[in-house]
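This document starts with one chain, in the form predicted on its own, laid out as structure tokens.
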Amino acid sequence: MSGRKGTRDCVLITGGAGFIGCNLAHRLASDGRKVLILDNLSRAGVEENLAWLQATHGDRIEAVVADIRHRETVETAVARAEQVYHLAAQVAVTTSVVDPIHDFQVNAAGTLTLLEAIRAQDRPPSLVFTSTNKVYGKLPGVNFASTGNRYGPKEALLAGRGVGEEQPLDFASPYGCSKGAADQYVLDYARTFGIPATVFRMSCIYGPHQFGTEDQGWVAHFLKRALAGEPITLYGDGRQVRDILFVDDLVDAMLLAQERIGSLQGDAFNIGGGTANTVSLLELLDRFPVLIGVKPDVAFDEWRPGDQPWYVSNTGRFFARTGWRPQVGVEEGLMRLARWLSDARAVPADRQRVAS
């Protein structure tokens, strides 16, 4: 493949109006980085998160609105690019079941979509893409337990620790799928190309400028629920374990992988709250009364496709290589959470542009 010149001049996120997008643009402008975002706005609510990026930073952030799988598109964006983080995906796993063939050429095919185009580059540009726990299906040949409101795995070290990189990948769901094929895929070009990459196997995280939904960003869902005063329905018997992690800690271990991808490239880190910052689905409606005042009704239904009863990051490997850790506790990060959804709904529409 011929290589390619182009004049960089800015960071390239795709799906970069997103919540977590939105947050990591605002960082990086903040510090005065020119920031390209490539998105085709199709997630309800991403507007506005681009709309308030570019009130509050003006030229610093420039929008390209277009789909992660348009070849043409794509090359001209990354030619701009001195760093790429790639967000752009089909973040449901419901959905990927209704559509799998959709779900696929997004987050599989658009993902080597973008990775062709890096590697045309005289010079790729260096790449952090966010993958999934997904990636570990339903932890085969890890026995759980449930304890009060919550279930754990009966090792005593697994509990402790939490999933480390080493457990075997096991894709469940289309999502899954999709999405561990795009990991690999990065990995793979990180290996046979050259290209200075890095994945990240995220848990769940939270945080403002997140429009939650029942299907995905269930912690900003409940709480949107609750504010409304509407019921919550739990799939399962709520009991599932995450480790949550609040958005401003993943930015930085983003801006943190950019900043040290020499000795990075080629491997994937498990990125979460970890073993201090877990939380059960029942445990966190329980501290609603103190946090928000209030208790939703709830409702429950059958376990969805691909559902992990529990899920921690072991983020020991990450910590070793770069020196992050999580900063913001539950307590914390759920109050700031619960206060921007707060504010964000008592702005008038009209206004709700340039709401922070």
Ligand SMILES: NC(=O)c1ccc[n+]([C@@H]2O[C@H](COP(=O)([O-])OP(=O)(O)OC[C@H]3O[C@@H](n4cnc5c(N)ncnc54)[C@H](O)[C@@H]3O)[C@@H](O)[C@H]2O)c1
The other form holds:
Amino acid sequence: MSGRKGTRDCVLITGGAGFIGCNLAHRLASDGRKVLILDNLSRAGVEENLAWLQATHGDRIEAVVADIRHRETVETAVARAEQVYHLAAQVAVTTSVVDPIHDFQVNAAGTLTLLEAIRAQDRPPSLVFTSTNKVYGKLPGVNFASTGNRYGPKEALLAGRGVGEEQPLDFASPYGCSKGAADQYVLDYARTFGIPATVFRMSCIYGPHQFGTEDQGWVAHFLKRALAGEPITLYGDGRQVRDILFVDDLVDAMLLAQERIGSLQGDAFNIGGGTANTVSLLELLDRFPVLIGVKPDVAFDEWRPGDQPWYVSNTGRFFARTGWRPQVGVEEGLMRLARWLSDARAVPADRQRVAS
Ligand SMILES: NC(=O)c1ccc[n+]([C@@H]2O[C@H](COP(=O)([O-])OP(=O)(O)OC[C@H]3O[C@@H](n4cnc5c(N)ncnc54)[C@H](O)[C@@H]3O)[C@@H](O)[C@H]2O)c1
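Let's compare: the form predicted on its own is above, so bring in the form predicted in complex with this ligand.
Let's see the whole complex now, leading with the same chain.
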């Protein structure tokens, strides 16, 4: 493969118009960086994020509306990047079950296309890849019990610390498989080709600019439905527990990862709100009367594929290497998201879907 040289003038964010990408691009542009967004705008609503970014930051935000599977476009974008954040993805487990091939092509093959473009550079830009806790499946071998409105593991050590990176991989659902394959490719490109790359295995992220739907982004989805006076369907019994992480904290972690890439290269990190920021679906709904003055009607349906009864990240490895820990607690984070949603910036109900 021939090496390529070019002018490196920007930070590339694939999927930069999406929820996390928009928050990351906003931070980078606010810090004076030039941001190149590569996004096909397939997720409903994200064009509003892009318009907002461009209105806020002018020519610090450049957008290429294109698909991560389009090799030449990806190569051109990567050749200009000093750093890359790879977020573009088919993000919903439910959609992956309906169309596993599309899910694979975007998430696994799309990531490989990006990695090849990075490998082709004389001086490969550093890469942070957003993987998922779904690579650990339903945590086989862990026994759960429910107490009150929540599940938890029976093993006290695990309950106290959360899931660490030593947890065996067990890809669950087509989405888990495609993201898991991408996760392993990124780690292997660091190992085999020396690419400065690291992987974040992320739990539930929430915050402003999130167009949450029933398929993905449940915290925003629940709040949006409740604010609109609409009922909420819980798949399973609602006792599922997650550690939730406010997006500003994730952006801090992502910037730190790029800054310290030399020492993080080739490693994966579990990133989430951790044991201090856990909530079950039912517990979240219980907070709504105080938070937004509404108690929504709730219906129950079957569990969905790949759904974990409990998942809480042990973020100790990333803390030990960078000193990062979440700063925004559940109450404050929810208030900030509710405020953004009430500002009527969210998409109307008829567009609340994840486009495939
Ligand atoms: N939000 C979470 O809780 C969470 C948790 C774990 C992992 N992740 C991962 O983080 C990343 C960002 O998630 P998000 O919540 O911001 O989702 P999002 O849907 O808001 O953003 C993804 C962006 O990728 C774009 N996109 C989709 N397919 C594309 C394609 N083929 N080519 C180019 N762009 C494409 C979409 O238009 C969208 O703007 C994803 O990779 C996701 O798997 C998110």
